[in-house]
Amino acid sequence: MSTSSEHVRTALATLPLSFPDPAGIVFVDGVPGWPVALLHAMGSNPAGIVLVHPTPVDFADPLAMDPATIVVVDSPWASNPATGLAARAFRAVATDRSRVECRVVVEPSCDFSTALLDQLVLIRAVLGPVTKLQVQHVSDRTLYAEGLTDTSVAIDFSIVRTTATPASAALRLLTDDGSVELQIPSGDTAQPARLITVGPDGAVLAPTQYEAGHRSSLRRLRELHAAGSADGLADLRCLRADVVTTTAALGDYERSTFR
């Protein structure tokens, strides 16, 4: 079991006796080969699935089973509580001449390609899907690429490998009188989100939410089972697209490097 399912099953043990019986949740761990996995659990009958940081493979047959199983993919970043009051500060002052930062910190063992695939995830959450990606530039210890949105709200990506500091994410919108700025940390510290909105009248720092990523999920999948979701497979598909998008990007700049 990797150490970030460990940490998703200690969250469950926090959350009410309201919650779905905790013998029916099914952690998948998102190591290579996930997709299998997730067939086999989505083939229980589960109360309900957490999809624990899936790398970037492409799948297709977990997406026709029963759309009636709930699948909460548990991310990174885009798992923290803050993204929501995120998506609100960002998508209030974002136009389509925008260009947002958007900068991670992972240790030298992270992959690149799984690193991107969390980035457009938790742009995915907070501003909307990244349609368009090139990268730019890769060495041993960083990326950059850019993306667009569906709305025309151009992205940075960059990605630092190293131990010198602690994993993060953080994301930068400048306005013509202000920014906005989210920061996450890792979610093996207790630390919380900061999101922080600069105006005319100064700088305004969001309510902070002290919640672990990992509970936040699965309160999601308890707020999702209590609703009765008739589209439980929706996570799942916005994955897909993610990974479709990120592959994509990371073959063509592997081909233009060799020819």
The other form holds:
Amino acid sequence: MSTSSEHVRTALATLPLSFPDPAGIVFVDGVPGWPVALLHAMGSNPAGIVLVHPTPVDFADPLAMDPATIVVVDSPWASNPATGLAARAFRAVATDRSRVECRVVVEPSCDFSTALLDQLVLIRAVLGPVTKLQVQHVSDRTLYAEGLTDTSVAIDFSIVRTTATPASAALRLLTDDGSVELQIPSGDTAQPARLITVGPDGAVLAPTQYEAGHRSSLRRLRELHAAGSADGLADLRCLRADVVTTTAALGDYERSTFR
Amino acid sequence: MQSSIGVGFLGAGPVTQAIHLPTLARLGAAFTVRHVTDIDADVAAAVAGRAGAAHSTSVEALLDDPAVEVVAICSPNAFHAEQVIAACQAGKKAVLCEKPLAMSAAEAAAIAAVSAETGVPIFVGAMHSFDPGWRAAVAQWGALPRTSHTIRSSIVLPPNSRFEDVATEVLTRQPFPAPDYSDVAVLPGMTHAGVMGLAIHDLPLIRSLLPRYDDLRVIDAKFLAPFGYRILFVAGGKSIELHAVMSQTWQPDWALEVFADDQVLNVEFAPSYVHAGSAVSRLSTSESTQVFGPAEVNGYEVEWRELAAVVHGELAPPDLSTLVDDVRFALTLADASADAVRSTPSAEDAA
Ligand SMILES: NC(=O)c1ccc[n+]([C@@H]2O[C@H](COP(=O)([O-])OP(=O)(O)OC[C@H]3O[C@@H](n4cnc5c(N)ncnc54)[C@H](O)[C@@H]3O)[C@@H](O)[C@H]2O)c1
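Which structure goes with the form predicted in complex with its partner chain, now that we have seen the form predicted alone?
Every chain and every other molecule in the complex is listed next, the one we just looked at coming first.
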């Protein structure tokens, strides 16, 4: 089976005009220890870096590097091209009384800390950063957590491990008279996400986009490049905040159950 | 041809009118409604009139009516246990009690005792347990009760009246009193009511997947406005999430999901009242998904058909210890959830 990192590499072949010189793009696999690999990559002044599916390890040095280097974080759910439309739909109805369910199904081999980080990155893309996070329950196969975004939207996180269905993520916000729901299939194919808004007049399925999240990440890299982004490390800074929140919440939970 | 079974209703509110009378009408000659009792004489008379039955305002009058062979208890929850017991003691052929069977462990024990003594078969109108779409999945799910590790029930519903009004023409409704949120007992009470009124539909199904529940522990419970709950609990080594919201949405979404390492079951139920056929169940492995339903027959019809078969001696009665255990499980969870809500500081307290 291909790794996500290989999938992103092969996605380069689908953007031949945007990236006439694919060799200029460096891929850093988000396995533990990735900050060292990233630092190394940044040192070689590449045209762009894609950090693929990072595990939550804390890092500081890469943030001190030249901000002209563009680093894009490729994340299984947040990189889906539907998150742009989803952000508009969710933000249009979210209030400080809202609760959003964020549920993911993952492969049994996927560790909870990475799965939780992926959820935080998704919520940041759709609603805003999660500033408070509390892990409520962890078993061998299930994790429940509760969070709050910077605009006080409550989030109920759940992670379930199984091989019986493909990995997927689902976000749902129930409103007084309807709902907004986003279902994202596993990011490695172009199977589209479904964004459905329900209101008094009916249900609307947003136009589906048959583009894999990895290709969408690469397009973003290209756009940042073309725009001459002054801050190529913005993704990394957001990632760091989400890593800190994730590891702190898991650490607190471990300490509370150890006692 | 078998003789038609005479039915008496205790309580003639929306459930009798929208659920049971249309179901019995579909079942044709199998049942005849003989007597309708309600504390509201006008409701009793009007509903009885629809069915050409006798009417009264007292439980005794109904139980004394020899034409009543089977008693259907559709009164408010607080009266279920005493009416089940009275119907058993009156020597009726069977009792169908709307969910929940009882509202306390003591009531459940009293029902168990009277049933053992009288041998009167008792059905609980937990229609999802009878639903052909659910049962078909159960027949095929193999080791799922043992291997499942995570369960999720999510119920999103429009107001009941929208479904009652398309299932029949409802006479009167009890007004839903506006809750006084300044009373600290209100949210725990409403959470308890949510478990005993709404989650109760799927709790017997969930319990059938648990090896035990004496270790039940609520991790978190919240009341969700305007009416609903989110409850996380563990029991029998499994992680369980119960979620429900009733709002002004038009779109119902009633799902039960069961996860094992190598199997996932997803059941979608139709809302209550509407007679929209059975649930649709999907049983998935990494290779394939089997789909069960929709069947035209719904759980209400099956519960009445099985009751008829029991009365005619063609089927063994439901196992009462299972039904009593179901209600004990529900009460344990409802009490623990209400406690959890009670001990959660309110937003104002926390500020
Ligand atoms: N299976 C389902 O799908 C389903 C759905 C909703 C409700 N229910 C259950 O059905 C039952 C009835 O629900 P409902 O919405 O019709 O209730 P309701 O409270 O609206 O109506 C009950 C009726 O019983 C009458 N009543 C009150 N006290 C009585 C007594 N002591 N003896 C006889 N009658 C009495 C009332 O006057 C009213 O007409 C409840 O227990 C509820 O939990 C089942």
